[in-house]
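Have a look below at one chain only, the form predicted on its own, in structure tokens format.
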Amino acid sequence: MKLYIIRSACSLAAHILVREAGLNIDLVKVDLATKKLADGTPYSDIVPKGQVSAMTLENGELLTENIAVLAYLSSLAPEHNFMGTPGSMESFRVLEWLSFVSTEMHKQIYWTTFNTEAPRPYKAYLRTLLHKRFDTLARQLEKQDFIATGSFTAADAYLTWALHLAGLLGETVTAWPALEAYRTRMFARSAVVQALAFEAAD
């Protein structure tokens, strides 16, 4: 099986999780200048969207969107409880929280903040509806140490990868101290120290 990744992008959550399960899945680059893969091969004869997350999966199937990515991966490792046992309200929590992350933060935000053709002015916008998510995300934190339920989730892989492109964009949550623990507690995990540092070496 195989993990397509592009430095910095969404991909990155997949990326965190493969890590947190000890999966044996081949972690492939995409070049994002280029969109092409080590060897040259056009990303797009991959992946027709184009886009991360995408995985190869081991009978040849091509799986997409980031959502259905982290589910497959966590069906994967089911000691992990990353999604929560199906059925019970941990696993809607974890659904709840995903789609918080996609919908609120990842393709509201984020995607127009770095669309370069996107306005300036609905641009600024945006940024201070990020800092709403924080107040948010801040309320859930004060109340547990993980965002969707008591143990490291696929939400919160995702939701790391989130503030990890804030901090791309200068953003810093030390204003909302529950969030602010929280991504210090993240970014040490052993997981995503390793993602972070793959994904930046050449």
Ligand SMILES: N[C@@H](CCC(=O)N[C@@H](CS)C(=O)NCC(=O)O)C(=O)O
Second form
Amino acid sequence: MKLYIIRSACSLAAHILVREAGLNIDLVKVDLATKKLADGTPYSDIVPKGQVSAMTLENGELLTENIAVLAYLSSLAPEHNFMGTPGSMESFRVLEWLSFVSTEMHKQIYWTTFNTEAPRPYKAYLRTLLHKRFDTLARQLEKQDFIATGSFTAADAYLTWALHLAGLLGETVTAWPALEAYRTRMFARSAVVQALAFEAAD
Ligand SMILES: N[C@@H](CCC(=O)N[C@@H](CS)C(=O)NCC(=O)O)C(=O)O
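If the one shown is the form predicted on its own, what is the structure of the form predicted together with the named molecule?
Zooming out: every chain and molecule, the one shown earlier first.
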């Protein structure tokens, strides 16, 4: 089984889950600039959408879309309860926060902010919107240590990526103490430390 990753891209969330659970999955780096694997294979030959997250499964099937990949990886390590027990309120909380990170942060804010063709004034507006997202996250994290439930879930992996990206944009979360404390806790997890180091290495 293979998980395709681009340095600091949203695939970091899936990468973190792989390491949290100690899953035996090949991590295949894709170069963002060339869109090629290290052996020169064009990524689009494997993943026609050209985006991460994506996995090649044991039977050769391709699975794409970050939330689907996170759910699949979670199913391989049920003892970690990364998606909550199916049908439980916890599982809906995990979906709630996965959706929040995906639609309100990833696609709405980061996608356009990193798009070289997007107008500057709109990007400035997105920064103010990002701070509103931080307000929402901090309100939740004032009540609990993890974003969705009482333990680490796929939503924490996705949010950890979102906070990593905020850092790359020069955004700090010190004005939101509960979020800052959460960020510190997440970035101290060995799976997160190892995933970031692996992605940063050539
Ligand atoms: N809808 C997709 C979006 C994935 C996405 O935006 N991936 C970005 C990285 S965070 C990507 O692959 N960017 C490279 C590109 O589009 O060329 C998902 O949720 O997985």
